[in-house]
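Listed next as structure tokens is one chain, alone, in the form predicted alone.
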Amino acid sequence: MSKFAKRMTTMEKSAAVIRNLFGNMNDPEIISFGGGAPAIEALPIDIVREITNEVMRIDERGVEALQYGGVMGLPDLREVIINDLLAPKGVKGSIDNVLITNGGLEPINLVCQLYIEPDDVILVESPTFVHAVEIFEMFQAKCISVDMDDNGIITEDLEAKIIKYKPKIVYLVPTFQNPTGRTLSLDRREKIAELGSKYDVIILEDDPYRDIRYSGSDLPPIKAFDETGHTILANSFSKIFSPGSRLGYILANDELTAKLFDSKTATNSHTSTLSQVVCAEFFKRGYYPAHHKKICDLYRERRDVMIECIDKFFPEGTKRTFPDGGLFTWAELPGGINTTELLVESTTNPEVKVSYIAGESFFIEGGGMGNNCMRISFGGVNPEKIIIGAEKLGNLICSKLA
């Protein structure tokens, strides 16, 4: 058989993490705190059926939905993004600068197509979103980590590493970060936009969780502070509408948008027009505000139950984050417990059967970094199962310290 490309070797570790993640998500015998899928109750099934029945007619939008579409995406969906999702957050823009993508990962891929050559440097948070690392490694980039604290990426360390490594891209998830649930502070958002301009480096702001805030004060995206076009904003409809629709978007300046247009054309021509039509109608018909409240209420309840259970069932000395939105919390265990080794037992022991994502999967540094940590997702698990699963997992952890 022909030899595989080198990129398939460089991404082996991160690809294995993603493969295992999806495997546990789909095992019906396991209570999964591992996946980042929305709650079943958060999927607007009845509304989508109603919209589809009405628009799938020749005299409505049926032809438009099933025919080839424009590379940039449907104008009315791009108007929704500008007027309903971005303007209220302080981000100004034109629909001509919005490109509709296949989910939230395609923007990362497209930006890499524009900028990354083998051995180029990308700065990432420590810990960072492992799926993004898989994409970066596919392009044979070199990822360098930047320190974080409870307020997000530390800008002093970021600036020092920009000067030292001269990266092409700084990648970060500023709001309810994956995997920690942390949110980047307001002053750091402004500073990061300034650093992109000062050092001529692209800031890739990946913000798929920001619209599911259910406590705390809202913060403007980094893009709201961008004065030179160095910040690219990527987002997704997966968490606020439907992951199955595979809809995302990217907002960039005129020059970058023109290049993104070319890359998108070469990659897949355009995003599904059927999904775009249904999503645009969902917003235009006024369904989103009530839906948004529903999902925020739902995730707030599940967060509160999960946090209460961690505090109750996990051993004394456990540290965890308290996210103001999103789908994850992050736990750091005491006593030198290795969560990668623990995961094998927690998923195979018939008395436990609970999954999570081991912390070291999110650290590019290696060397056992994060091996006592775990990402715990509460979004897709109902409160009753959260209680059962957290107690079983907590008891297993405590047994290792006895």
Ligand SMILES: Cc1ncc(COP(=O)(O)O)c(C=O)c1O
The other form holds:
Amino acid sequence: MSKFAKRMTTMEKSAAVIRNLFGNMNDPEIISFGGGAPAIEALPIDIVREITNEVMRIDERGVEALQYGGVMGLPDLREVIINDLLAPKGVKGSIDNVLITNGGLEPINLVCQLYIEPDDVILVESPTFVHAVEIFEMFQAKCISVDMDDNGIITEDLEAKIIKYKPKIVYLVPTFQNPTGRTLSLDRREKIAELGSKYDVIILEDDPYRDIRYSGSDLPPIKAFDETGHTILANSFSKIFSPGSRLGYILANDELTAKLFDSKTATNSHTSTLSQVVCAEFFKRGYYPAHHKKICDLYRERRDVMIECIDKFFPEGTKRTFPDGGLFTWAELPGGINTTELLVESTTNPEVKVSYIAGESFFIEGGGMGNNCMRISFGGVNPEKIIIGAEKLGNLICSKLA
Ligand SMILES: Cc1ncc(COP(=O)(O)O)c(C=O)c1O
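Please supply the corresponding structure for the form predicted together with the ligand (the preceding block corresponds to the form predicted alone).
Following is the full complex, with the preceding chain placed first.
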């Protein structure tokens, strides 16, 4: 057999973490607070059927949907992004600067293609999104973590590490972060855009949860403060429309867009035109505002139930975040409980059968960082099951402290 490329070794650890994370997601007996998939009630199935019925005709958009398409993506979907999704958030841009991608992971991959040589440094939040780390490791980058607090990444630590490590990229999820649900404050957003310009570093702003805000006040993306083109905004339609349609996008300046165009061409030519047509029509026919309200109401209720249950059933001394949007909360347990070990019991004990994601998977340092933490996803579980699952999990945790 030929020797595998070195990149397969560097990504081995994070790839294994991801395989383990989602291993038990489909066990019907388990109440899963593990995955990050949208609620099934949040998938616009009937609307998509209606749109597809109408547009899949030869005299409508049938040919466009099934034929090869342009590298950048369909112009009307890019217009939707500029006018409906970015302009209201204070981000200016032209459709010429929007590239449609295969979901929200492809932007990360394409940006790495542009910049990353083996051993280049990428700064990431601590904790961070594991899947992004897997991509960074595939490019043989060296990830270094930056401290966070309740207001997101700490900009003093970030600046110090930019000076020390001279990274190519700073990667962050500023809004309702995966895994913690935390949101970066306004002043830090402004500061991070400035740091990108000052030190000539790419700020990769990955913001797929931003549009699912159900409490608190909206904040502009970091990109809204970018005056030099150092910030690249990546987003996904997975949480607001459908993950199965595999749609996402990147907004970048002219120079970077030209390079991204070349990387996208070499990677897969373009994103599914079928998905793009359906998604563009979903927005253009005016379905989004009501759908958006529906999913925000649904997730708000689930967040409220989950937070109430954690406060009620988890032991005293538990710390948890209160997300104003998105799908996750993050809990830090008292008393030295190891959440990786606890997960084995919580998923196999027939009296419990509840899963979550153990905190240490999200820390690149290893060495037990985050081993008393858990990511709890409430988005995909209905309120009745949240109550049952959180009570069982809480009781199990309490039993360890007794
Ligand atoms: C922070 C973050 N970025 C990117 C993605 C990937 O999005 P997609 O599922 O559209 O590829 C996710 C998905 O969960 C995510 O949490």
